[in-house]
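First, one chain by itself: the form predicted on its own, in structure tokens.
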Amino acid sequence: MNELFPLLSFLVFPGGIFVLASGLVYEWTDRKLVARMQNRIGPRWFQPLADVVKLLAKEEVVPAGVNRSMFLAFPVVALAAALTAALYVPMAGFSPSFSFRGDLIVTVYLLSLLTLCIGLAGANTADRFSIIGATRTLTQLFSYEAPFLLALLGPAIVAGTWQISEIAGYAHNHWLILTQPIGFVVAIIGLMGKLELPPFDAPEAETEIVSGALTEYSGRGLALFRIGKDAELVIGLTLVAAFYLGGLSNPLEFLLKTGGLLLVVAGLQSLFARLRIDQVVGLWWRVGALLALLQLLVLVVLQGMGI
């Protein structure tokens, strides 16, 4: 028995299934507000895991073509990266699982691995909707992962230290949004380019290549990677929260902040249509990670002096 309650607290709360019903969740909440703020009634509760359910229960078709290892993996390694990042997070407000020197790093590049996937899985099949899904995707990764990472690396600097759970409890009693404001609105932008939100969907625009790099999937690998990007999201909103946000305690301060934070998120997709594939990467590019590099340089001289 004392060897089975680790791994029910491991699984359930705030464990991998504790993740993915999040992730659910604020599928759902992301959807229903996007639709409520376009004068749509939206989808009801229980529609994200009926899509999940039922993606499970189809048939899993291979194309022709493709390397059917690398087709069957692509889907579980993205799932297992972001279920993995979440180790290392404050999920619902408690310490993170497991935590080490440096897990910023790690967790960022496990959040990485999910875009990677996708484009790969795009890239593997012969379809002209997926090759050019994946060439945006992989065109979209390499502009928003860094100033993404460059806006978690600012509340890193001022608290002095690499490890998120040390960083998220110097933010307990300073809100970093009111000093590194760029930096909160780099991170927000960043996650959305990194989840291709609208309007940063080109990657997987439906009126112009279907599904983008995941034309070609169905069955249990979409359900996976569906799933996959519900996670990161969760994990994402939970980052930024407890970096510029004063931090998360407990479970009704994660829900609030991070609710708060989803609403931002639903507003910014409601406003702007979506980007060319070329506004996202040449725009973000030159303003968002120019702009992130001048907060960085303006925290390390203000450290260097000792202020």
The other form holds:
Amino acid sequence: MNELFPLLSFLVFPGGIFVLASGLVYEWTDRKLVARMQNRIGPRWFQPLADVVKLLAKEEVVPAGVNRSMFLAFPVVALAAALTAALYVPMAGFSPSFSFRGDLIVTVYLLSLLTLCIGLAGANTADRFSIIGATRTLTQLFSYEAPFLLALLGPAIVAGTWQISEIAGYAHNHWLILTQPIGFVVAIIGLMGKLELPPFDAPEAETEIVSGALTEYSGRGLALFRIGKDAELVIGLTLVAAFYLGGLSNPLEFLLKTGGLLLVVAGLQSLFARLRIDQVVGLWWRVGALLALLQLLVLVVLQGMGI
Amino acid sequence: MDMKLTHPWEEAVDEIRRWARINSPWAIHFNSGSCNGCDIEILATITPRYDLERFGIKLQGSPRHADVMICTGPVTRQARERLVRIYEQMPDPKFVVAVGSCAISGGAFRGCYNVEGGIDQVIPVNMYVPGCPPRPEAIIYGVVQLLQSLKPESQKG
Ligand code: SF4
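For comparison with the form predicted on its own, kindly provide the form predicted in complex with its partner chain.
Below is the whole assembly, all chains and molecules, this chain first.
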């Protein structure tokens, strides 16, 4: 039984099937909300599933001029990293299946691995659009990653621990969105940058550079990257909800809080037009990072004064 | 489709594949020499008013991501090579819809010194949408008919 447990938690719950299924559901909700805000009817409920199955059943073209094994490995690594990250966050309101001191940092890096894989996959192909897309993906990674981490550090500092389950336990009694509003805003916008959602979709701007880093991917590779992104959406929403919105103690609370966050994200997506890549970097480093640092400073000072 | 499937599970997998294919056609738009009338109608088709996302149709930028190529205009000698190349860049299974009279036969440009003729002179076409230019409703109807033709009932007949 003891050997079976890690396997089960990786393949079924909270990793594996559960994250994949909820990822598809959240993607549909997001697309439907955006469609309704644009006065459209929007996709049918099984749309993301149909997309993924169709992509899996399609031919996978390995273009000329790429390193074949790397081309095939990147999507797998990306999805595996996203699924592993699910093991350390309080999915569906249950306590994380694995937990150790400092797992917050590990989770944040596992989540960045997906973006890194997309960037490297783009740089691996010889296509000019992929290479521009890869440059933009990696530039954006370097711009949002630091503020996002700083925003997640705020709750970690007040809770006095780097362990996700303990921070979530602390946040359960404190609605940190009230005491750390800047951190919340930076975290939610950082999540949108991570997922390359509309105001930050310069890396895959289809009007300029076709589909960015994933231009050359077809079939299975594209499908795995898409599911990986969906999984990251769920994990990111869970993390932000657990830290800032008073913790997640049961599945109902999980649904309500992450659903509310998704509504905010969908609203922001339809409100703003795409930012240029230099505007993205400027926004994050001039505004996001500074504000997050400022709040961190205040927190540290207050903590030092013993309040 | 004269392939024989022996196991019931193979048929089930095939059924799922077909279902996914019908419900998620991603399109790419290629203009091989049209007067732009048809292209404007295609752009009108993907606006929120007609909302193609209802059928799962999504306009993609990259031929590698696309299942359906929507072609407009006659094939000019200059565009011919690009058309074939983009068609070959699409992964299987792939479908082609010819939109407008020019794409069907050369239309207004038929017989010009620089025109090869309709799209089907160069690549296989699965569905023709006539009109000069066709209305967005007609384009949607054409694509939906193409998807319907993938269902097994219509393949027997
Ligand atoms: S069918 Fe009519 S509108 Fe379309 S390309 Fe030909 S001339 Fe232009």
